[in-house]
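Only one chain is included here, represented as structure tokens and corresponding to the form predicted alone.
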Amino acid sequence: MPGKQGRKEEDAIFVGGKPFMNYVTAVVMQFSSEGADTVTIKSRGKFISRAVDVAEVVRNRFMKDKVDITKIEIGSEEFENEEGKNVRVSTMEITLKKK
């Protein structure tokens, strides 16, 4: 089992268009089979929404009182897209840690 450095990625759920009870699992999960002191719930663009609910239901009724909100980061990524343009998108990454 990696040290708390190696675990970063690990711990990290990246929320996008699957179903949202499958990152409310996988948070869960993280915290209790892995046993991660720390999940990071990261999301872009129109998926930020979702982010936010998962982070909510963990936290208010999975996890209830065992998991506090830590760290929200926001920023913006720029890329190209397909027909060669730059594109902006936002992102946020929500930190839960076990109290």
The other form holds:
Number of protein chains: 2
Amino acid sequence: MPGKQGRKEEDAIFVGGKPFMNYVTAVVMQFSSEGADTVTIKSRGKFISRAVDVAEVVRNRFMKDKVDITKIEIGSEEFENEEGKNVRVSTMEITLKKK
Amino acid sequence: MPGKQGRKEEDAIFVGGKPFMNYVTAVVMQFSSEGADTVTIKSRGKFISRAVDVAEVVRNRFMKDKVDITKIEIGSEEFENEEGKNVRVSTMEITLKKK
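Next block: the form predicted in complex with a further copy of the same chain, after the form predicted alone:
To see the whole picture, the full complex is given below, headed by that same chain.
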């Protein structure tokens, strides 16, 4: 299902080290300009705290009473670092849905 | 229900700035020595990433195949800082339950 998968990817926002409001704006735009019904906020490691802040600010301020949190998932990813050591990193996905 | 509430409080672990393994051990002990059926990992602000790490390490390593994540909740707390300004902080609760 290339169409559907494509659409899903578009509606994911990856939270990293850019200015905080970039991510808030990106989520709000996804709902408004892009007409998304759900937006998934994805993050890893130390950026997880930030992703929660993004979700909370969207939900309580910019789209107050307009979106619900419908899913929160946490997980782990394992990968090999430069020294060939196995490293684990936590991941999180928060899904917001238009009311 | 003072008894039940009391029990619930005992089964909450607050993740902060102490060494990481302290929290992992505290959760595992709550299940084993204290015989808890569920343990809630609570955190605020920047410690949220750490709380997710604690949950993941307990679930995937120390109590592999023995616990499930049954609930993840995020929220906000507002308070007045030293300069009398209203500040918002994100909160998170992850509930683990014995299988």
